[in-house]
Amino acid sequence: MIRRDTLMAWPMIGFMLLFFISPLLLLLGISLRGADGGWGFGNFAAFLSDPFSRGVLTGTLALGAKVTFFVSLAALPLVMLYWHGGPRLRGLILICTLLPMLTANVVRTFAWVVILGRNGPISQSMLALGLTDRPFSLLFSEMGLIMALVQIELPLLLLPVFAVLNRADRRTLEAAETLGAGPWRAWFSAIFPQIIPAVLAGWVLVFASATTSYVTQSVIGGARLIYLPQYVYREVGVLFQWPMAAAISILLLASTGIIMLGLTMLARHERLQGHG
């Protein structure tokens, strides 16, 4: 018998089952087609098997790693600055941080094309003040990649841990400097603990997004840097293979899934969420 009080999941779920759940189970299906049309795990062994298929995997994931670590650099004197900040300066990071939410990730990607180019403010500031004698591009290199990613991806763990921070208990970090903490360690012992969840979740965000973010991938890496989303597209809209498309998409999926699975296992942990 169905409880009353689950009535209004019960749209959600069906909508879940019908939009995620089927397409999904349709993908696992087509992964296992062979090419003589029986089933098996063939498409995920030759995958697998081959040497530049698993660097894409590996290299694929690096990029979620890196582009996640380096977020969480910019972000934390983003985060001490809220954190100190008057109503004023709270509410002008917040503007700052949601603004480029509201443009769209490709005009977002093709900003970056602009920055990173040869012309760009990058390459003219570093000519200008001497570091470098000529113009140079960081187009198609995964510094420019990261760089960009770094930006678009930056309000997916700055947008958690704010709404985190509204609400902290600032007697804590009283308590800690009342015992003889310094400023620094006072904040990392009293507040920190407080947004490791907000954190951990922002870190799932960024990394799944910069995993499969095919628009940057493309534009800002374009053909000398392979991602699993681009070889997707290649597996479909070039060589007509969609049981291997499939078949590296439920891999791309699974991997992230797992390291996501982690991390959001992690964020719920009794002892970093303040219980233990």
The other form holds:
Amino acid sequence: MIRRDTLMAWPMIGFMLLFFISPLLLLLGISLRGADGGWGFGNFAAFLSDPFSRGVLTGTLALGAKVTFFVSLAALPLVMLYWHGGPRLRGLILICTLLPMLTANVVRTFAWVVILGRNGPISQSMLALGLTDRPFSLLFSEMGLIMALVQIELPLLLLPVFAVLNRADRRTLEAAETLGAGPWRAWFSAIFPQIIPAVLAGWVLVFASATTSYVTQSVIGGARLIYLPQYVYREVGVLFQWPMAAAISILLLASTGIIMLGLTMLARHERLQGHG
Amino acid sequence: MTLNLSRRAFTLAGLSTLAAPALIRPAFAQGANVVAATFPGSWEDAYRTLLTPMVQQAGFGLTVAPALAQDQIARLMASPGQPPYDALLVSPGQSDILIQNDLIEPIDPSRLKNWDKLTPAAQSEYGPHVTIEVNGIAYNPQVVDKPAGYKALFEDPQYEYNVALIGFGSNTATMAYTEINKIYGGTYENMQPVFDLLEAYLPKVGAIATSGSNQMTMYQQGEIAVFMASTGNVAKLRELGMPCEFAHPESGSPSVPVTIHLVKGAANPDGVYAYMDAAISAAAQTRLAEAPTAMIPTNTDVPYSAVVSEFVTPEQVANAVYPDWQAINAHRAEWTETFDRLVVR
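Now show me the form predicted together with the partner chain, since the one above was the form predicted on its own.
Expanding to the full complex; the earlier chain stays at the top.
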């Protein structure tokens, strides 16, 4: 029997089944089609037995991990500033975090093309400071790609953390300090555990977004840094190998999904929730 | 939380949800509308601005849908029996694939008023050629000298770190690589000479971009100064205020006709004929021959414009290199794989 208080959820569940789950099942079905018209795991086997393809898969996951790490580093000072700031500073930080999200990812990516180019501000200021003897370009390099992705994905980590900080109990900090902890220790022992679930949720978002960011990967990374989304596009749009493209998509979904599931389970762990 | 929802309210809400799709009128249901795929950028702008009123005069609406040639095929293959486009705009490389996969159909020339105005070479069984795209080398004259040809790009030190390359997904790049391969002794059956050359050149390459438009972005940003391009690319960069010149390769300029095809099972074939007729009319081609599109006309009543004449003469077009697309398509997947594995770090 359907509970009355879940009635409103059913149209959305139906919508998800129709437009999310069924295309995924279709994708899975296509991925199992072989070149000879038969069915099986041949496409998966072909992909995973090829060292080049495996390198693309691990490179994509490594990119996600690197971006998540550097986003965390970049977010730390902003989180501290937000925590210690008054309402005006908090508002300003929030606006600065949200503002880039109001522009499309494509626009932000092309802004990074200008910034990372040999005539861009990074190269030119290094030249002016005498730190380099000729202009240089960070385009088509992994460093440039990570820099762009860190800025683009940063709000995905900051926003959930800010949301938790807004309702974090400051009295726990005072209690820690009263018990003799220094400011850093008090913050990490009293406040940090409260934001860990938000940090993990942010990592899930950053990781998923960085590994699937086709536009940024292709425009900033170029053709010499190939990641799974470009690989899928090539199979679909250039080689017309749809079953292989579907298999690669399933592998991308599964590999990022496993990592995201792990992080989500970690976020729900009793001790991280502060119940341990 | 418990929701107090009456049976009547729930039924109403459910019916409304079910009825919603019927209220959204799908584009393909509009019988008088033609959905025509065109290349993004200057093609899309020009076709939308210029051809829409002409097609409307013939009694049809025109929706210009931007998509690269390979994407047009991919989308068509993705919707068997329900094509997303009525008309396509592609080059011979894609035309062969479309014919092999039974995705386009031969046209009836008697339904095109301007058919007889076309050059004989532009009268193709599967649709009219609307222009000839001449390819060669785009270069920045403020950075490098005019290249004598493809060979100079790989052998003259002044081009080192200035040349951009792209993969075999691009028609322009594919034609350039097959020509370079011939210069270095290769054939369609043996592309190893060009792959050896590219491998040796990689440390000195300016950039390996992901698409033609990506190359143009890099050119605008001063990242590169040379790339394989069509005359249309050069005209577009000039329009944007960039110093850009066109050089013909020593082995002749690889050229491709660009064709409008009628999609098999198109919702509005009559509209497609009106669209084809507009695209090959003297009025449209005269305008399209001007900057920024600078398209080479295929209508014999249209003379080469000043901007087109800066790039090519009718004699050069007549003597251009027309690659063997059947041979290219037979190997393209394998070349794409080889190129990608060669360049990935």
